[in-house]
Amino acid sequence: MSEFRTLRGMRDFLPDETGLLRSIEGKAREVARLYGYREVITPVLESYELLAAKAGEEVRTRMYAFKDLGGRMVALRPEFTASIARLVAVTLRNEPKPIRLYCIGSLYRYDEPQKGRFREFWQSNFELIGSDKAEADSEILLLTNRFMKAVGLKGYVFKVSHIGILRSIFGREGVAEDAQNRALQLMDKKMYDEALSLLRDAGASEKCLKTVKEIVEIKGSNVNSILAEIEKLIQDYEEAVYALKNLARILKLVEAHALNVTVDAGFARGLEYYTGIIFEVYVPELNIALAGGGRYDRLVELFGGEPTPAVGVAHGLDRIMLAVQEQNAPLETRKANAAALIATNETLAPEGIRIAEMLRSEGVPVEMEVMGRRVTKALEDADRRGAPYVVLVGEKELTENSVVLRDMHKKQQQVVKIEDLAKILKDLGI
């Protein structure tokens, strides 16, 4: 028989990674619920034609798309936007603004595997859907924050820009959005000759190309400094000097909060629907962003909504297990803390699985010996377990209605009623 194996870019989560990716997803949800998110669960599968709307030529080609049996052309999500942006446009509609919204799950993309990048992997996606203010951006940026903070990781950065910059100067030149788009996918490369030479070939003129080549050199931690080098550089662009203003307005709204922020003006994601700031967050161990979001002003009206400014972020949930991991960061992960049963002889089992059964009714995790080994065996798998009590039940204990409790830790044991049983294994932290 061949011996099957994942699939390229797929993989397994063995149970202590999945306990702290676990654990990961449920700090997300604290931070949903401190914020006032509320959790929605849209399809695994959308229709091709919604996926592909403004998802970038790069997202595009790397989508797992196929026909199903009504012949209709699908894919995998690739990532959550666009499928909330259908949810407000479809079902929300009428929700008063604004709609906070977020959702956890598994999204796919046909990337060649590397460190950090699989072909299924997992995020939580924030949303706040009806406010065009800086205050709704800065709630992302602050939310993120609040996140990469309580699952203990260190020294990450987030960098930020504001797509309207490059647009408005694009647009101004008299850019088509096709040419433009193309333009940013190769700056998300970081390409930027070849994305210079594409906008000459689209009638930029020789100042523009200058400004965009010398836009993409500014950078740096010192935001007030580089912000104001920025609006020289652009200030014959009055469209572009209004997006320079509200980003500088954001990060003004988060200066007290202590976020390690870097401006990089030639910055750009590969996500065709951004129409105001967008950020993506870094940590010093791994070259690829932990998070990532941005303001979208106009897709909920193009799924057919009403114009609705938005704002959100993706969380990349298995991206931050590897940074905690790779950091070591103190994260407490909910590990199987069971107490071990074992029926001294099989003539005990149906006591045994009473027992065991009370004691779950109780809210006491039980793991019962179901192998048929000796009691001494079954102790020795028990350890190895890591089971920090075992509930011996024999017949000489039984004509006395208790049990042997044994501490797996100090080698000691005693005898308990069984009434008692689930108080005590309580009062020990199982």
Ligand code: HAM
Given for the second form:
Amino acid sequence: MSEFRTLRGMRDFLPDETGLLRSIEGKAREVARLYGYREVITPVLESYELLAAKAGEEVRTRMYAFKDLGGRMVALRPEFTASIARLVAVTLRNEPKPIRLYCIGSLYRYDEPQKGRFREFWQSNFELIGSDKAEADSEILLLTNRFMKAVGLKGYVFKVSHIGILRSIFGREGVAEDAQNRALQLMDKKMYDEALSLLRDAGASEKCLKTVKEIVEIKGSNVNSILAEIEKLIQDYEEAVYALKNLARILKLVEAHALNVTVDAGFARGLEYYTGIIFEVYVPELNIALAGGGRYDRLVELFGGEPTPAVGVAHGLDRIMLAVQEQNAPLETRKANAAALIATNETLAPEGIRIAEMLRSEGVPVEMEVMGRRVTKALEDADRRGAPYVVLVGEKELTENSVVLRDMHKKQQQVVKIEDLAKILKDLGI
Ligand code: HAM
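Show the form predicted together with histidyl-adenosine monophosphate, please, the one above being the form predicted on its own.
Every chain and every other molecule in the complex is listed next, the one we just looked at coming first.
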């Protein structure tokens, strides 16, 4: 048989990487606890129609979609938001608002693999459902900030805009929604010239194109002056000004909390359901977004629920892992630090297993020698694995209900009573 490898864009996480992913996940769970979000688990496989509804061209064409054996068109989820909106529209429709939910899991997109871009990747995803207030948007920004800080990242920046600025302008110009979506997709890929010519073809005036071109140029971290500049440009588009004011209010609410914000009104996101603020998080070391989110006030309704405003974010855990590694962020990962246990001959195996099980019942982790090696070899192996202590079960000591406990760092050993062993190991920090 040929040598099997993981599929392109898929990867195995070895124990150290898994440890890092899990400790990042742990930080996401801690953030969820601090802000009152409750975890839900939704299926990896959903109806294609649900996932495709507002995913946007880019994500839609990259879904792992297929017919199941019942002939239904299904797909592996490329994101969580559609599933959460379904849950709220159907199962949680009578739940008092706001609803705060989070999920952690793997997502699937047939993206072109490159640094930080995989076909199976991980997100922690937070959704705040039922409020159309700026306080809700600010909470999503603040919890993302807290998460980035908690994993030890430095120098990260929030790129923000409000999709209502561009959509209101396009709408006033009579650009149909479908053309708006395509133009925003192009802008998401920074293909501004193509976006402008598409808008021209869709009926936008020269004045509008000039405004859009100028908007794209304005960006910066001096929030108030950037917002003022944009306002000047969009004065003739009343709804765009309204969107800008909403963005200003959200940014005002997070102002005192040291978020590093860059306003970039020409920025768009690939997903089509956004109606309000949109944002992404970047670190200087990587030119791909570590997180992305925004407000989507019509998705729940689209899936048959009550009109329900909502805002949320997804943190890309693979990319956060990469950023943590690039920055050497001091995120502690739990290392296996079990004690090793060696029965010094085969006939002592039952006694060895009994002692190991007794220790585990007391909460002490034990790695049992199972390779049938001689004591010297087994000790070498325990050393290689970084076992700080080794329990040697020997004939002579057993007659006195004792074992030998060896300190691998100090290279010293002592005889200890079996009944005291668990407490001694615990006191030693095992
Ligand atoms: P998104 O921007 O498509 O948004 O994805 C969020 C994050 O997932 C990205 O910023 C990135 O870190 C990570 N990500 C996306 N694709 C890949 C990939 N191929 N490989 C590795 N990481 C990737 C959403 O998914 C929305 N559901 C966010 C949201 C929640 N909006 C409102 N609520």
